[in-house]
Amino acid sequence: MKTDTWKNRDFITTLDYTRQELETLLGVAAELKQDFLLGKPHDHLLRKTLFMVFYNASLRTRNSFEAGMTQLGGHAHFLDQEKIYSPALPGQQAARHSEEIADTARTLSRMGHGIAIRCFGSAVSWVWGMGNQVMQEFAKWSDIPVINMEDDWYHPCQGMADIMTIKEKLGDLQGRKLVMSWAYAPDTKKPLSVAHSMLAVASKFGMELVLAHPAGYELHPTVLEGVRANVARHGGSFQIMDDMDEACRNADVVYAKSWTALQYWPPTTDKLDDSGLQALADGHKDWICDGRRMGLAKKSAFYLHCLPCNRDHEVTREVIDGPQSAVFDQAENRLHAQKAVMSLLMR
């Protein structure tokens, strides 16, 4: 469900949205951060429902949103996978304890202003992209806007959030380099969502743009080609390297994070590949973003990671815990640049 107005706009990815229209998202996020600031009241949802249906775990998706709903003054509705049918795209109903999701839309829509889904990996049998077909499917079904909690291939909350504390620590994004890193975890299964997200957004603010990981871990093309759209359009860079060394080298941000490797996952193969996952991984345990990386890196850069992190693994606890770090700061802007999701689409 589409329109040419804010008003009851789907927000399933950024790369949906121009330049101008996450501008405007960031204004009105850092004008509803300085009145929680101020203690000021801004109720622009007054009486109005969210359902959040999270078919996985959360802590700060769901403590954000339903905490904004509320300074918003509206309220969210928590439906995990114990208060909720399990999502059944058309043809699939034959699970006990399942509902098209065509149903289970259009009966929401009836009740309130918003849905936001939550939807990847284990909640889909581990097949890569059936989240954000899920996704896809509420949004076909849906009279109300469809916000994404995280599925497979996006998450542009984080998105929103990571972009806007880039802006609030560097000002004019304008030729200032930004590292998107995968860093080694031992949970091999982390969806590629972040990395798409952040991509997707800081490729519309003119950056220049790298890319680092081994071979094995490659992005989607589909986004890499939106990316590369977008630098076109915007100006700066990007480019794909497979040294972390040389990435972080003169780096503005580096935000370093374990992601999973697709061609282990179905659709490709038959099944979930355990092994392969792991034995990939392993390989490249020397992928962690610690203070010698740091120091390759401007003396004013900071570090980004969506939370939770592996401390050890992705990142060692001198930079994520150090004057450096600006994860914290990612993790408050969640709130506020969802309320501004929510203002701007279901006002």
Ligand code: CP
Second form
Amino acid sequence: MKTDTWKNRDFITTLDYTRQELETLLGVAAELKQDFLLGKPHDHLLRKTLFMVFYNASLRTRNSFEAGMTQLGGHAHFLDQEKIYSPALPGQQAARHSEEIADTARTLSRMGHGIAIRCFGSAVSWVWGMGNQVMQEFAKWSDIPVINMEDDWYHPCQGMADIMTIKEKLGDLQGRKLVMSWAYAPDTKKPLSVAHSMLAVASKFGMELVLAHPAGYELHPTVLEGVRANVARHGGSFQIMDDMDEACRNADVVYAKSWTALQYWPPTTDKLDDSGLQALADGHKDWICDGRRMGLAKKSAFYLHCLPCNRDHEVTREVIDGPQSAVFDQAENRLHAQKAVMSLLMR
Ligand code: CP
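Switch from the form predicted alone, shown above, to the form predicted in complex with this ligand and output its structure.
The complete assembly is shown below, putting the previous chain first.
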């Protein structure tokens, strides 16, 4: 469900939120971070419950939501979809222990104050886009806010933590250069959600955005269109290139990670084409963020990765474990950004 105010709104993609709203969210996140560091109580969600439905594994997302709800005075309830009746789309109740999302969402709406969901990839039989359909189906039936903990399209909480980290380090973002680059990983099925969400949010802050990837790793045209519309409205620029060196030149931020190639996934193909994915990826093992490439960026540049990462493939150890790495600041900010999202939506 959607309203014009914060209360009870869903958080599925930041594309649904204005720049002003995102600035409010970042302001609240910064205040909550200060309260946390000072040990100051901030129980804005006293006795409230967040239901977290996980169809996929997680370290950072689960623990930041769970710790966040505790710190806000409420409780986060972990629901492994295999240990409940796996919530399914209409007509997809193939699993023995399954029930329609319409029933799960309406039941949980009577008992708590928010439903957070993670769903993509293997959880939806490797059909790209179906994780987002699950998210939308929950949102359709839920009377309480639905928060996207990552689907195949978006990872908006990661996007908010990323922009919070960038803002903390750079201050005013107008004109600062952010490179979102594909990088090689042996796992060829990582979602596009992080790249989509990073560009969706950064394009609202007037940054000079560069998307770099080899041919075949294009982001979804709908997201690219949204990014271009944001840049037209909020300033900055947006370039796409297939040269990682050129992309890194003079960058303020280098965000290099792997994502999958959509043309090998259903519904474009009949079934997931693993060998096609592998062959495409194997041709681009040189797409790694190393010290030489960081040397092309500004001296003050820093490296981002949402984690978990493939060390020695996506990024060298000298970069991710070195002084230019901001990946643990980024991971920490998941906590503060999500506490802001929950405080505003679930109050
Ligand atoms: N970045 C991220 O979402 O991490 P997890 O998969 O560990 O939750």
